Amino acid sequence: MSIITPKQGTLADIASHRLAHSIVTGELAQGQKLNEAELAERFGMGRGPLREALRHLEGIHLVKRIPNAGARVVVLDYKTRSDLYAIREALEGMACRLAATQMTPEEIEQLSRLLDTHEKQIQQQGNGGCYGQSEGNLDFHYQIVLGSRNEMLMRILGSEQYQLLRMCRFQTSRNAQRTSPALQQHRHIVEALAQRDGELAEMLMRRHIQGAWRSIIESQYKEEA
């Protein structure tokens, strides 16, 4: 899994987490050139750990190294995002169907409590808030993928494509109009899991992700208008 907590592991691990967070949230813009000296000063660490972190982020597709041009933040164009969401809808829908029979009652209850935490965080922001989720244990979608107990799904959705999907999801989380519907959709998914209705859980997850994709398209049209 490509989930690294800020204080976990080596200096390179810490650098990877900081850089990944900056990329996912847009603090480092898509297509931005990554200057090792500037980043080392910015994050207060040596060039060695930073260079290792950049290699790791290249491996999980957040950074792209261009010959004779150096490393840059990946650019998620329309085609890339469209492909990602097509894969996400199919595979997260499958994960949800499997999770309906594989997750324990305690795990499903933990999901429900997680959503209670998300709701409180949204309310504290006021004005509709945004629905951004942290990594790992605080990520609703990630927990369902783990609950599928399917190693291949966990590898694809929890490692290879996880941070790219978080980049896309961060964009939709900024849309305050989607905050309340997204949270309610999550609660309906948990209800289907609790009922052990895999078919319904998959359908609800697919609809949820389709709605997220529509939100991305609509926001793009607004930017171009």
The other form holds:
Protein chains: 2
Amino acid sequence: MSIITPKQGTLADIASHRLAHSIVTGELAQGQKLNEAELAERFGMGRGPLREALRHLEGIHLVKRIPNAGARVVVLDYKTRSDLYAIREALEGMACRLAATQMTPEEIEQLSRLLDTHEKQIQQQGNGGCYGQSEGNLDFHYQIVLGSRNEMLMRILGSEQYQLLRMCRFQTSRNAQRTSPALQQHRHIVEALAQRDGELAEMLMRRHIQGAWRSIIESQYKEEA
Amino acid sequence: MSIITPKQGTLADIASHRLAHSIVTGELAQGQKLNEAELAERFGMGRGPLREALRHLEGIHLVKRIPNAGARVVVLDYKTRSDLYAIREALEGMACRLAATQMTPEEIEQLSRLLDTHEKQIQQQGNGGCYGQSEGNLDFHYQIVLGSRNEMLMRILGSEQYQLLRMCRFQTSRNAQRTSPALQQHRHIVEALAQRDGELAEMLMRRHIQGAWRSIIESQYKEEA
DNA sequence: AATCTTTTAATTGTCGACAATTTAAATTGT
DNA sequence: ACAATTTAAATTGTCGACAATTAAAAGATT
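One more: the block was the form predicted alone; return the form predicted together with a further copy of the same chain.
Time for the whole complex; same chain goes first.
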């Protein structure tokens, strides 16, 4: 929630954010046709700004536009999600390696405290805490991306892939048994960062993401090919 | 040239491509203000489609928009270019590793023939052949990305980073002395692909990109910090 | 009854005009 | 002459209406 800036500048920006939210949460089904007039009516604005919003969402690949045939919500099939996680592994691994040399001691300490918070949240609510799939989990990953000091990486991972990732979360049945392993892995990563061991941090992050992906495909190898 | 589809669908798409070309080639200077009315006039269209084009270009990060203050061409400073090459190293390395297991023998053979063509071109024109910075070089890299079979990777590397990379090329003074080393490295990469050695192919590609980056910063460590 | 053609409706693409905001210029005051 | 304030120009943001294209429905023909 803290990552995407809910800026309320132009109407196009507002529409873009509202649409992005609706798409990510599944409120707008995947593959659904997006009618310009209908959406403009619902958002209380003209079609101009809404079209600009659609063009922007097309840029960050949340919708797919076909000339003279309108825009549709993207469909996250198995292949797409698989590709997504493969890229995350490479990019977040790289972020981790860079973060090990770039993050300040204060930031690493702060990261550690973030994990403390997560641990308490899990213990309190006990059952429903599907940490591996939670939003807090994303915060952890994002903080490391910020620590890489690579702005282009922040863009790609933060603004674009992040949305698709959240979309995966909302369509995936959350399995709670990966809660403590994920937190444990996070702790190890922070430890590697504190020791300034970039190579180890990268490897741990890559394994962590691989584990998350395995967890996803294991918990739903019933549907789709 | 074969990568970006010069599709001529809606006016917004046309404007988007024309603007992208002007930006990449440096015809529109970095940081330059993009006046909507003026551009719409020049392209012979209304401001509506042009605004949509700007929104699209904002999505692929060729222009930077500020609400109520217009759009400007992005500026590729040292840090940005450095970040770009760091990401390329991670992503194209990954593409290479995947391509080693995914490309068909025919595709690898075709890649080898592409290098033969490049070699002849270099020998013919002799001097001006700054291969390391040429467009043909990009074709080689793109073919490997296609071979990775990761569509999201093709998107990121092909549509977005590719534009920024070409932009770097146009602003960088081309140095011809890196011609034969680059071709040589390409040959080694193809060899690794033919042997289905993904790890080696990745390492070779990473070094190749590192070399390209070093070549750039060495040939112009006069300007900017 | 099924298929092809024609007509109709719906949706997207485009333009021009107006409102709101920002930037530049001119004016005024010290 | 310099600074702050006010005024004017330019630019962006927004809307509504019309044209072009596509999708759907009605009708005709075998």
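We call the rigid core whatever largest set of C-alpha positions still superposes within 1.5 Å between the two forms. Note that the structure is predicted; figures quoted are calculated from it, not measured. Residue numbers count along the first chain shown, from 1.
Trainee: With the core lined up, does the C-alpha of Leu204 move 2 Å or more between the two forms?
Mentor: Leu204: C-alpha displaced by less than 2 Å between the two forms.
Trainee: Taking the rigid core as reference, does Ala86 move its C-alpha 2 Å or further between the two forms?
Mentor: Stays below the 2 Å threshold, so no.
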